[in-house]
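Single chain ahead, written as structure tokens, the form predicted on its own.
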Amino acid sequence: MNTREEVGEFSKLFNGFMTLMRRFIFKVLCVGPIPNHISFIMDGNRRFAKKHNLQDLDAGHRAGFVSVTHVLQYCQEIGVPYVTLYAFGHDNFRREPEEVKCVMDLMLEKIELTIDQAISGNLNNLKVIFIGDLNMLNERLKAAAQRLMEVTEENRGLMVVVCVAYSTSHEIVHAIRESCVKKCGDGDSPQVLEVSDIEECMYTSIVPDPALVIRTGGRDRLSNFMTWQTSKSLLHTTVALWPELGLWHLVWAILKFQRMQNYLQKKQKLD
């Protein structure tokens, strides 16, 4: 056996050991309550690229996509039914045009790759939904997002909600407009809008409110992300940049959620 074969054999054994260790950790973790919906504010891709002197404009975002695949795998193994990813905010379109184009091109590349995986049957346990003002996307990207939603529509398992061109302020305006049209119609009689009417027309009405919000990058703010839906959620922040987010960061966040259960349940009863 040459050196390359020995390294390959060791890597295979090591990966197998780490998989068993991860499953053991998750089994212990599942003794306590598991959040039914985790939202991720994926902050720090650009700082990661700067930190590691990566010159390509999309380098940090490519590293961030690797973290997305790992996090979704972990959430599936733990048994989290819903995950929301804050992929690109409405205000992010104000960035330099070159960077916006770079991110949109990368997003298209990864969506088309995911479509191929879904068609080949490798994503049977993953359902993907895009929300936000999708009309802000170029036609090719919008068509690809629609296609991915179609090919994963019948899948059961983890539902992944990808927020693109999203902000809560725009979502609320959209929901109020839709609820007015839906409730008032062409009638002349005055109508009263209830909170439930607006919530039914929110982009996020397809999933329950997040139980846990995880923000990377060390900042303690929601950045116009699901502020309507997170009044009863636990916000967990970590100094790790999004591409640096690993298994232990996720485990620690869920342990914090479990430790705070009594407080969260009391808060829900009071509200």
Given for the second form:
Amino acid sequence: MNTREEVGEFSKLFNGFMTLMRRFIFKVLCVGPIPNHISFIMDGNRRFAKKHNLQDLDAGHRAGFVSVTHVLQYCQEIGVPYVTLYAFGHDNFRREPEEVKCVMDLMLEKIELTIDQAISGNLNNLKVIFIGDLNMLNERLKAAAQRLMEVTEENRGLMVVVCVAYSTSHEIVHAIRESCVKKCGDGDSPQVLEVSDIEECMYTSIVPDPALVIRTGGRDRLSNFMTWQTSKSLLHTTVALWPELGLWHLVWAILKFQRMQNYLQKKQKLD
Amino acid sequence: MDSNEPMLLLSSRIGQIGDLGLDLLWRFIHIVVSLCHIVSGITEAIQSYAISLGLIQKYTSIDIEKLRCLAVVVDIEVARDVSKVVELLQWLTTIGVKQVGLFDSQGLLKKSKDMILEMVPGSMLLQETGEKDISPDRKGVAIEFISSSDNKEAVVKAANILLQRHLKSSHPENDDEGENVFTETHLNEALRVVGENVHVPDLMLVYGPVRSHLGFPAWRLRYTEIVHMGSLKYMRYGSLLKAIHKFTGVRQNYGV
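How about the form predicted together with its partner chain, since we already have the form predicted on its own?
Let us now look at the entire complex, which starts with that chain.
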């Protein structure tokens, strides 16, 4: 065997060993309670690009997408049923137009890649849903997102909710509008809204409230993300930038969740 | 079939031993995690005392003008000890905080508001001050008492106002959708009409076992920095100074 083949063989063995180690770690982690729904605020892509002197406008976001694939794989292996990713906020549209276009183009590229994987059966039964004000997206991106949702609709594995053009304040106003229109259309019921009417019309009505919210990048705010749905959630921040988020960060967050599980359950029962 | 039974029994026993091993390993990991938290807690306590004694230079002066509105979230069980809440408010007054939104999900602090206002020198209820009174020269702290009823229920009340406006302004027979009353501005206005404060706190201090906003009004939480301070029972002045000082160094980009 020449050196290149030896390196290739060693690499395969090493990867196999790391996969086994990872599965063992997850097996130990799963002795305790696992969050039913984890939301990720994926912050830090631009700082990552700056830190590593990456020149392209989308370099940080490309690195961020690699992180997305790892995190989803880990969550699937751990057995988390729902994951939400805060991909692009409503307020992010106020960034420089070139940057916004770059991110939209990257999203389109990755969605089309994912569609191909879904069609060829390489998506591990993932179900992907896009939520947010999708009318703010360009037609091609909107159509691609719709197509990905269609091809993964029957999948029953990990449900991945991707928030695009999303903010809680917009979601609340949108839900109020939809519930008002519904009430007006339903002549028989009294013209009074309840909490349940509004919650039914929220973008996030398709998933339970998150048990754990993980924000990367070291910032301590929710940035207008799921503030309505996170009253009983453990909010966890890590200083690692999103492209740097690894196995141990996720394990640490889940260990923290397990420590607090009794308290969080008590709070839910109290309400 | 008989020869399979011992094998099945053996594999079942091995499975049980394996599960027990995993369980012990999981408990051991949690003991290590708890030890890490204890060590971190001790370090935090030492640093906090050093800050209180003025030994750490950078915490001796704080640009308090940057903190226009502070929210304090208190866990319901701990909120039964109102004296600790009063002590915290006295500390905040000393530091120079002008406006505090005090939240507990069950509204226990709301019920004790008269007692709290009496015991905190120079304090007043926020509604009495009105927005124009919150000037840097005004002495004392304006306190707002918030509970879960100011969260989803308040938004629903505001939504019903918008519904009535929508019904009044639209004329289905003319295909006229009327004025668009479903905007963030209109919702803000409707929340004010039902008596809610819509200002977004700059900083939120969470006193409880867990870093969670516990149902603080969602509409007001958009870009609020949320800091976990630990249990109210073991609160420390130095930690409070440190949290406020750290906030004054934060750079907000509001998504841009």
